[in-house]
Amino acid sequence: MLLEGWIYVCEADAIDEEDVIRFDSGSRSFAIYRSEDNDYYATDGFCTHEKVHLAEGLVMGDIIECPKHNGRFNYKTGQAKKTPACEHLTTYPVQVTDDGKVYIQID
């Protein structure tokens, strides 16, 4: 049972292992990740350097690389790991229900 404030994103199997998808809700955009350990994570959807959507980037272990200037972030913590990305990403709680639905809490 989910608490109030959680938003449905997709079915869990819609995200491949070590992949990322784009999720938009209202005027906000998010990046939703599935790690090699089959855990799910969510961050702001845009690179903090030039606002390119991270879902177009490359997932390498715990790192997402921006497709435009190759700035890197740890998607589990949001920490900027390689310039030109210097500002960290905001991360959001993710929950996968027993019936395989992915939700994020954005408020």
Second form
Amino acid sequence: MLLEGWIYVCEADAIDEEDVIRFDSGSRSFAIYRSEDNDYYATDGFCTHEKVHLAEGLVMGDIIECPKHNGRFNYKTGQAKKTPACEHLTTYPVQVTDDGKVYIQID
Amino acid sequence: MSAATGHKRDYSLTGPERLRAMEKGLASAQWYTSPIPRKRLKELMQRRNGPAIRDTLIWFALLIGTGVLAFYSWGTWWSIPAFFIYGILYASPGDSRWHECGHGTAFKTPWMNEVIYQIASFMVLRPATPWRWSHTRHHTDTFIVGLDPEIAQPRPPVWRIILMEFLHLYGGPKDIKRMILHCFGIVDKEQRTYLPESEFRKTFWESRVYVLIFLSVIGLCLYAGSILPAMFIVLPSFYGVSLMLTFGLVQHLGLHEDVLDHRLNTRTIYMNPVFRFLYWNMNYHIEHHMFPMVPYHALPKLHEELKPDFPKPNRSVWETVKEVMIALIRQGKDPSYTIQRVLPATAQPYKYRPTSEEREVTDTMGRAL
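May I ask for the structure of the form predicted together with its partner chain now, the form predicted alone having been displayed?
Next comes the full complex, and the chain you just saw is listed first.
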């Protein structure tokens, strides 16, 4: 089912529990997360410190750690939690449909 | 002017090379990473407290043990080897613990990383906050001239500085001078290129604590009428750094500058278990630069995963020191001289390799490629 104003990302089970994947749409890149308790979240794909894909980082509880410099964010709120990451991430609404498809709203 | 034309380049962070690197797209660029299954990488990235607690206890026990021997040997010839060993055990693990805890990967528990980071930063006389940001820049722009503050030597090398550094007589006073400036709320021009203003306050207070410790040690020496107290704290950061410097020099020197593939500008070296303990597996240096969030205890396993995509590692520290010395001597005459790492047949090709017109490129035996 195509939700109006939402963009299809992937099947829900394509993301492992407590993990993150990269999703590109046009020239933009996003990081899509699945938490320990099976909720889904989305943020900008790049660390706000340097241009590094967060999807290559490590999810630890509510935290995504940048793979390059150990900068940390709360991926549920986008809040920067540890230097060198100082600026917050933008977060985006995520929906998972009954038939197990993940959508995000980016505008 | 670039090394390609044989002219001396400006390695400062505030000179023309900075702009040149940015124009060439070398600043904060996308680096090559070797293929590794995400699941396996995630396993290797997992933090653990156990190995670092064990290694830290061993390190402190060794320091106390050799410290006691050094204390009782004071005034005899035996104090020379005793303090030499104490100094090596003070500075070399100090450097690697500073490094790994700075990355936040040594321990799983963040405060443990921070405590050891602060202690080790003092031991190697690197003010904790500016050096954390300096190292961040080193990882973003590894060996990009004008951007990386941690390029160990320019081309051609300055031998006077290399020799002085075996007693930390170049970098040590430079950092102490910066600490004193920090005490008065001054950050120098170079540091301002990588240290954000939001970190200034923390930097000033850290340096004030360091300077207070220095003054206390000096006061203790005056009170005791002997330099013995300083032989245990502060002075080992000078007399004990020879092995630490050797490990530092062999990480990147002689290899490519201004490339976006760590296989071209970084070495992996096989080391004996004692050196690996002191250096916390940082001999797996290409692996570390490519995936800096993999903890030190998982680097040997990461090496096994990535080996087919990497050039052959150097077989020992000694072999590497010879290789680096030959390269530095050659760079003294020809700054464009560069060692080229040959990839195995199983490897992906280099993402970016300067053409032979840009550089004279040789293999590790000095043969032109």
